[in-house]
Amino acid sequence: MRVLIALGGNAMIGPDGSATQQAQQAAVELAMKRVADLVAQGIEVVLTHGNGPQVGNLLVKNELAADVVPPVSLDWCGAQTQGTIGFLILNALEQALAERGLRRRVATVVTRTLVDAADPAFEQPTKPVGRFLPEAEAARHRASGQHWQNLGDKGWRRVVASPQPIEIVDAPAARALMDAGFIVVAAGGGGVPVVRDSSSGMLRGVEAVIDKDLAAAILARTLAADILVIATDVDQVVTGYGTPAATPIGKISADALAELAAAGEFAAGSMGPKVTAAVRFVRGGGRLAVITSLDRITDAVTGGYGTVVRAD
């Protein structure tokens, strides 16, 4: 059985939201213990991960150090976080496996994800990134061409394009490593967004971020995963969230879940992409998709816990 696990970016920081080096390392070490439990059961695991908090930190560094060192674009930030988080995962997973008497090699692939240069998201940026700023500071960044949005009492926040992923460009490299016996980490943060030049056919990075769950669905299909597990901070998807009528979803068909999504049950900035990713994976031929908490991923791969999405 091949399982692709998509770890949320918040699984890579401390429980109190701390993003210190020590907190991130401790969080990754805890997450990899859960992953190692699956490997110990003979399950073939592929990993991907979010990077929202880490990219946010890099953007703050860009802002604060702009007069000293040149800021870098979002595609560079994404590639940097793939390297940093991948490094933490390599060490932590190899250690967790060794504790279970397993000697497996782990590899991280710096991964590009193809998007369409004509995607409407580039004309209407909506994905919030970085920190909140007062209007005067936000105005300075807006003058340089960035898009910022007034979010009321919290202040202003930068918004960027989040185009739909089309193809995981470096999936063949991930597949070759898997065939050689490696546990692979790929498409971190949804992958580094690239577009293809219409004249030369060459790829170039673009100022955008890609939803990691939507990219995970494509990666899982490309690598012929049987199961997609989206690990988040809740045990199950809930309808009527935040209301007295809140109801957790257990087993559900892809079509029924898609109908709930179309009715506006799931927030676009949080659970919405996870639901969409689960539906796309199952409709694309996957055996099942599960949305659940990191602590329950062992139960998730059997379809015994979480929100379990099947074809029917």
Contents of the next structure:
Number of protein chains: 2
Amino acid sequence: MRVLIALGGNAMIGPDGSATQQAQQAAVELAMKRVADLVAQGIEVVLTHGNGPQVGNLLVKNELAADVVPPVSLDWCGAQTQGTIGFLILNALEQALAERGLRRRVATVVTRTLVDAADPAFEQPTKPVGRFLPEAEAARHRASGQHWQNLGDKGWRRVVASPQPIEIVDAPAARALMDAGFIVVAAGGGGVPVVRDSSSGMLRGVEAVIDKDLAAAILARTLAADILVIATDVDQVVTGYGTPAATPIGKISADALAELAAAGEFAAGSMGPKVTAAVRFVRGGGRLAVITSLDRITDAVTGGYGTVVRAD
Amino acid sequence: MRVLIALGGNAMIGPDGSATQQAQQAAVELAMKRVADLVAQGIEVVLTHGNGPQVGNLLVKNELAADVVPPVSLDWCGAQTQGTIGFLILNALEQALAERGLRRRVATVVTRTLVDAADPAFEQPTKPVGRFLPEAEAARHRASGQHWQNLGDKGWRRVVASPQPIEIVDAPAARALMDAGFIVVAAGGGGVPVVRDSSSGMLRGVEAVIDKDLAAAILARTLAADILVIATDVDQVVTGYGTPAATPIGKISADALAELAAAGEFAAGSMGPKVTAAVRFVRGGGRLAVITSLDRITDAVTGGYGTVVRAD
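Alt. form predicted together with a further copy of the same chain, vs. the form predicted alone above:
Time for the whole complex; same chain goes first.
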């Protein structure tokens, strides 16, 4: 059985939200123990991960060093985090496996994800990134072409395009490594976004971020995974979230979950894309998708714990 | 025939030394045309690359944002550049191949390189990195444990450990991809330096940089490359460099070249490690090593151009 696990970017920072190098390393080491537990059950695992807090740090660096070193675009920030988080996962997962008597090799592939240059997201950026700034500073960035949103008391925050992933360009490399026995880390941060030049056919990076769960759903199908596990902060998806009627969802059909989503049950920036990814994976032919917390991924895969989405 | 090409970090910045994102992209696109020319000759190619100017930029960002975002260590900077340069190479090389009618896939592997925690380099840092700063600012960094060197009129510059590479930890992933038909990019920037914890056996990143040519020599042997090509700024290695007696070296034995190196013919931070890498590759059983300029790599491999090092 092959399982693709999508780890939240928040699972790779400290419990207090700290994204220092030490906090990231400690969090990844903890996460990889849970992944190794799953491998120890004889499950074939592929990994992908988010990178929100990490890209946030890189954007601050871009901004504060801009007078000396030219800032780099969001696709480069994504590529940078594939390097660092991929590196942490290599060390931590190999160690967690060794502690369980498993001598498996892990490999991280720099991964591009194709998006459509005509995706409406480029006209209507909606994904908040980086830190909050006062209006005057936001205005300076807006003057240079960036989109910033007034979020009231907290200040202004940059919003960027989050286009739909179409294809995981480097999935064949991930598959070749998987076939050779490696546990593969791919499409980190949803993949580095690229568009195809219509005349030359060349792929080029584009200023955008890709939802890592939506990318994971495509990668899971491309690699013929049986199960997509979306590991997040909560054990189950909840309807009526934050109300007295809050109810966790156990087993549910893709259609029923899609209906709840259409009724506005899930927040756009948080549970919404996870639900969409689960629905897409199952509707595309995946056996089942599970949304649960990192600590429960083995229970989810072997015992049906969490919010389990099936075709019917 | 299998050839490992080591591209200088300076081959991936603008002709004026600019390391903006645009300059890096343009330089990589140019370099990949030459690599594609070689592939078009039927040669099996593996790529590695330097990252000096790129890490320099990241260190400046670390420094200028330090009050808001905690700086990351040199191993992380290296991992970041494997992401960005690897990403550029994927796009540029696939395009250059397509323009030559070649439908080959390229893959970039995040690569660790093992060093010895007891390497004397950690006691005697010698490799200059990042920008020059005035004495007062250097003193502040020295107070926090960094090593800085007084370079006279230009100011002070940080020096870091450059330990000897022992093993390319992720070479098996590179080999698996190569065996599956990919042109592989690996060990960028010499690889992300790791040491092995003597009790747990775990690999961990370490504050250091690794010479990319010395790492390339090991990678080339590990992947059973026939030829190691070190692509740099000059067509040939020169004895008596900068003197009226300057003489380019054509064909030479590893022993004769090693003797010239021992006599102090080659600068430590520049031609020295390239010569050492060439000698090590050939002495370790490699068929031949060539040091030449990027523009001549096809001539070097197919016609014996450049400084060609053989066992005898």
